[in-house]
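What follows is a single chain, given as structure tokens, in the form predicted on its own.
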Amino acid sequence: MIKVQTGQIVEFYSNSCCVASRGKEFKCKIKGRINLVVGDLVEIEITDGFEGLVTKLLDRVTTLYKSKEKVKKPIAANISHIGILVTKNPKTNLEFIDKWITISANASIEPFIIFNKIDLLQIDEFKEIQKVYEDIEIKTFQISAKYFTNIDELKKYLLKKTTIFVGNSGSGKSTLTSAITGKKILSKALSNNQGVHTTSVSTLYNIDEMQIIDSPGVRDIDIDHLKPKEIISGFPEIMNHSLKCVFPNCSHQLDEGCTVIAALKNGDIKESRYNNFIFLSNQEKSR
């Protein structure tokens, strides 16, 4: 008699991946045609041992997406929070935190904000930056991942979560998530260097009561999938003021009568905030 057991995808390859079930780890591979990503909850027959056959993907709470052409393609499941990594060194613009909160609200995920590498820093060097995203109710913090700084605090918000990082390269992805797990995890750059592409798996990592996602997709990911309305869902100061508008197709620029830019003109909404809305959604419309 075949056994069949629910359980959760931990790392996922071309053709077959490895799941989590009842304290054990299959290898397994995947009937039919089945779209699965990392983080995926599915059913498993138990073929031999500890290998499996996917069955059946279950629901999911969550999705995030790629995009390329206006085609979504998947990359992870059932993840509650995303935590954008920022650096002065490399210096992350505010247009790649703007756009990761905006795909954050699209996919019901939590974004917050982790600015690493203040072993490198004056004190608050990070605090303008930080109060913006602050003001619109987004967590913060300050760490650096290498000297271990303020990493408790952090793990203490990611208990009882399923968080994937992102970040430019150099920001400090695979530091972190190796001082969160306990894990060596290698930059891709690293990997190449010495023949391992240890980044080209993606895999979820059961730690102390939390769950971290380590994926090679989502260093930066396109958003071209999104339609207006739903970039300025990423930006609910400027959505709250946009309900006030004269007109209802309001482009929030030069219109006359538009709320949003009185309140940017009275400092309710951030300068770099609304350029970066009117950034984004002017590249959706390019398309």
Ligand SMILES: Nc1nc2c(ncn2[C@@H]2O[C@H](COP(=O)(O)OP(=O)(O)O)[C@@H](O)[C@H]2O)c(=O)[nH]1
Given for the second form:
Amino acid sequence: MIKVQTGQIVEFYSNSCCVASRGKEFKCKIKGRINLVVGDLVEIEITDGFEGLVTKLLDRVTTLYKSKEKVKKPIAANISHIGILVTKNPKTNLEFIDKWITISANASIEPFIIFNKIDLLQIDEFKEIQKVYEDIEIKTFQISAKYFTNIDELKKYLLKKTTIFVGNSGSGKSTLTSAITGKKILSKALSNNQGVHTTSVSTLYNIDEMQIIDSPGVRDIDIDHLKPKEIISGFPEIMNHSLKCVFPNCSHQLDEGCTVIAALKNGDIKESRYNNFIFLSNQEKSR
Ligand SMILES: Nc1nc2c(ncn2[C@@H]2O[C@H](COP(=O)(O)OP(=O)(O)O)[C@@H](O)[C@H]2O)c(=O)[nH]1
Ligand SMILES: [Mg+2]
Ligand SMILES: [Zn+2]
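Moving from the form predicted on its own to the form predicted together with the ligand:
Below, the chain from earlier opens the complete complex, with every other chain and molecule after it.
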């Protein structure tokens, strides 16, 4: 009799994957043309002690997409939280943060911010930016991944969650993942039909009642599949004010009858948030 059980994709290669199920990991082939990503819940048929065949994809709770020429492509599934790493060096621009908040909002994933490398700072240089995001109810942490500062507090927050860390190259994603998982994160060598080459794959780490997804796919994520209506959902404070604009098709760029501009002037909407909203909206239109 064939044994069928459910599991979760913890690593995905071009035509095979690794599935965690009931405390074991199975190297699996994929039946037919099922499109799978790391984090997917699946049904597998056990063909051997540690080998199986993925026969069915179960419903995704959330899907993180990247877009290429407006066509969206899934890169990870069932993520509950996106941790946005912010550093002074390399400098993270606020547009990066707001873009990820917008992506999260549209994927029903909870974003939060991790200010990293605080050991390099003399004073609380993140104070102002932190306030901007706490004002819109985004959770923030100040840490040093290298020296384990506030890592316990962050780990507590990550319990029972499936999180992906995003940040510029050099912001400390690997250092943080190591600090949390206690594992050294290396790029893995893997082989495919074209021969053996070194690249990194998407991996889901199951540790201490939390899941961390490490995906190279998020490096150059674009949001050109999002419509204007979807972009504004990354800016809830702007959306709230926009409901009261006099003209229903208000661009929020001209003074007349615009409650968004009024809120910007009195400080209810922060300048950087407004500027990034206009920037991302116009970027969308110019395509
Ligand atoms: N001083 C300091 N350096 C850090 C911290 N976190 C990461 N780094 C350093 O920043 C560099 C880039 O880190 P890495 O984890 O490779 O960044 P990634 O490209 O986002 O994966 C490495 O030299 C790390 O040692 C931190 O909290 N403090
Ligand atoms: Mg890295
Ligand atoms: Zn307006």
